[in-house]
Amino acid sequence: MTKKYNMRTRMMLSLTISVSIILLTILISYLLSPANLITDFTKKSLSPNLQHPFGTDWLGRDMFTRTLKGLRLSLFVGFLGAAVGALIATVLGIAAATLGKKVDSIVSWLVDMFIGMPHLIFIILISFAVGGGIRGVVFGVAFTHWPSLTRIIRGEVYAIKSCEYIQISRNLGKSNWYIARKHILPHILPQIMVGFLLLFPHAIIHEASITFLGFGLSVQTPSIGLILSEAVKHISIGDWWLAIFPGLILVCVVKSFDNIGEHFRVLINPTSANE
């Protein structure tokens, strides 16, 4: 008889895949030598082949080390700005839920502000005012993806202060810190998990795009969105291997970490074992 995968062990499955092809994508990146990147015109615009998977550009330069080394500096640039905007997040959630209506107002304010506002404009703003480069686009992604996460947050913490062990601590007269520390935050520290992986796509995306615009990382500075953007240069000649392999490898890996992301979610719910 076959055995029937409850939703839970499928998920797995699918998250276990995940993960690998995000590791296996960093590992390769690293194990891939430096004299790839050497330009040579003998090899300039090569299709696909054995030796160079992904072709080469005008340069000479193996797209696949280009790639996947591009492609690693954009994840610890989404890294970072996902765990920044998922602090701040975290900080104002619980903050809105615990310091009375007026910090509460003041961050729902912040909160319309910011959703309200285009994302890539707000980032591409953002970057300048602190410099741009990598700093620039971390803290642009940074404060622009946050909002969303704190109305959770918010929305938890409102859920759980009333419950009849924060009284408790409340009457034995144990201060607003200790409670945040001891008692809510161990309590929404999955749904932290959770928001700040399904941030992570999001912040690699957004830092893609305006690296791709030319507002982002330096042209010294390999990334995705820098190679996508040399590549709408030469594609019209007839060159598709420098845009289709990058954005084939960006959309799996930002598939990947949704992926992760969305079973997290599910495989933290006791009740989805059941199903």
The other form holds:
Amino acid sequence: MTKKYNMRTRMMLSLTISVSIILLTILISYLLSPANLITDFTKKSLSPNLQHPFGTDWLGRDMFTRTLKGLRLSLFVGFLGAAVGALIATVLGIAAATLGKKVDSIVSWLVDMFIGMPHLIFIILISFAVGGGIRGVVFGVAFTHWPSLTRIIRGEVYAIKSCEYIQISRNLGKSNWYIARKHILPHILPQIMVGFLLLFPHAIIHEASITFLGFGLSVQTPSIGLILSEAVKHISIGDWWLAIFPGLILVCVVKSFDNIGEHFRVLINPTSANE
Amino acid sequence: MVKGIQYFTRKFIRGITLLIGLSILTFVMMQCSPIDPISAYVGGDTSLTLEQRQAIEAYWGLDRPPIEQYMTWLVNLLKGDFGISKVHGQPVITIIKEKALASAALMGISWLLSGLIGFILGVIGAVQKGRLIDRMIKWIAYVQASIPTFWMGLVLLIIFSVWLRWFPIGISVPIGVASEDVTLLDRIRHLILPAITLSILGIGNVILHTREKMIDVLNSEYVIFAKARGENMWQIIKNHGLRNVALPAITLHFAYFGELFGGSVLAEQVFSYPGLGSTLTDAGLKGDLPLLMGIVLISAVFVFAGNMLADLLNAMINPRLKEGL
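Since the structure above is the form predicted alone, I would like to see how the form predicted in complex with the partner chain looks, so please show that one next.
Below is the entire complex, every chain and molecule, led by the chain shown above.
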């Protein structure tokens, strides 16, 4: 079966599946009615059944609804984190490669400083510094994911800078800004895109981790991490579904994003795209 | 050789500047924090009078300008005085020393386990390249990256503690037993699940790296020659593969100290294991500034040491790099 299709077709198939998983998750999370989240003690701690595929929690709330709505929040924070990360990385990466040695060494020093520290500890620090809450989590996730991408972009810009057409353009009297905008940016845009997509799963996992630890506590809009940390108190009495299913969905979504990023990386690169 | 020493002096000095930068960054962030350390300290107690408040401020030195505070803090740090934890009421260094051992045991075991298992799986994958077992190993390595550490811990907790009842739920010592009566065996029993959780975290990278390098080695001309001489697979791996693959894998594994520390924060939280990680979480949630900063810096030193070791090993092993120094 798998032999019949070539790499590209299989990759496209896997890409489609990944995208559909994510879209489906988001779509369903909007369709589910918030009425499922009303406390109902007659339906307390039900194990998974047809009506409640993920079971219900100790307050009788439907876990399926809670999971998907929580996941949507995690996706949003993850998106924000990855987007800000990609933006910072682009600016710093281009600056390091084009603005001379001094800027370059400052940027690489910053990258070294941030890349060494465990992400999670930095997120805790930042989230504490901005006063905790949801805001703390968003800031924390947003400002910790740029260093590795900065390095990649810096290297990429350096490589492009030494190309002949850049030299010619410079000899023709074009300004630095013109060269950056017309010649460099279009080249690194795919890299940024892939970088952004590959940051996404990291950002989601970190968002879930940090809310799991209890930062950014918000009971009205529980993110997936909070749902799982609440589950900890209840799994000792055997409510296993509270932890298993939300986590499983989280893994699926994260893996889907990872797939999309990896596939794009291969497809964008002309040498590997034809394999 | 002189060049080598120069190289490491440069690396070392750079590391020191990074640590200083980090301490400044930490300090500035804490200064900017809208969380008032004093109200965080007294909790919801509103009966605090202005005089009492000022007394606490003076006691902690919060009434002085930030730069002065930073300098005092830094000088004290160098003397080994990390300040006094606001929540525990003990010197930070004492708390860190107390918890560091538990964390070191956890991280050390996981580090060794993930390195060893990952390496073995990677070698198996390379030897069996393209077969079912290789595809399974590759799949594990890829999926592992998408699994949050804390969820892995939860799943293990449900399976082994709740269903099978092999291991206790949480706490590194049994409840209701005086601390002198806690045996080594008890401690080990409480360490196993967190250690397994944490070792799964780092395994994917080692597998993929080892596998790739091993495939390179197996495709090399000297291995073809060894085959022609009639060496069997095990001999080839033992004589030509392991040494070539193991050293870069170890280097990679040293550089992974940072990730390990981050993971231990989560693993310790899931299993309520009283190490540095759970203390850090606690300090962050309760606004215990000195303790938070102390642990952040300790972890930075730890990660820095890991990276230094990785560089050192890399330079010692790799003859090409040695010449380039």
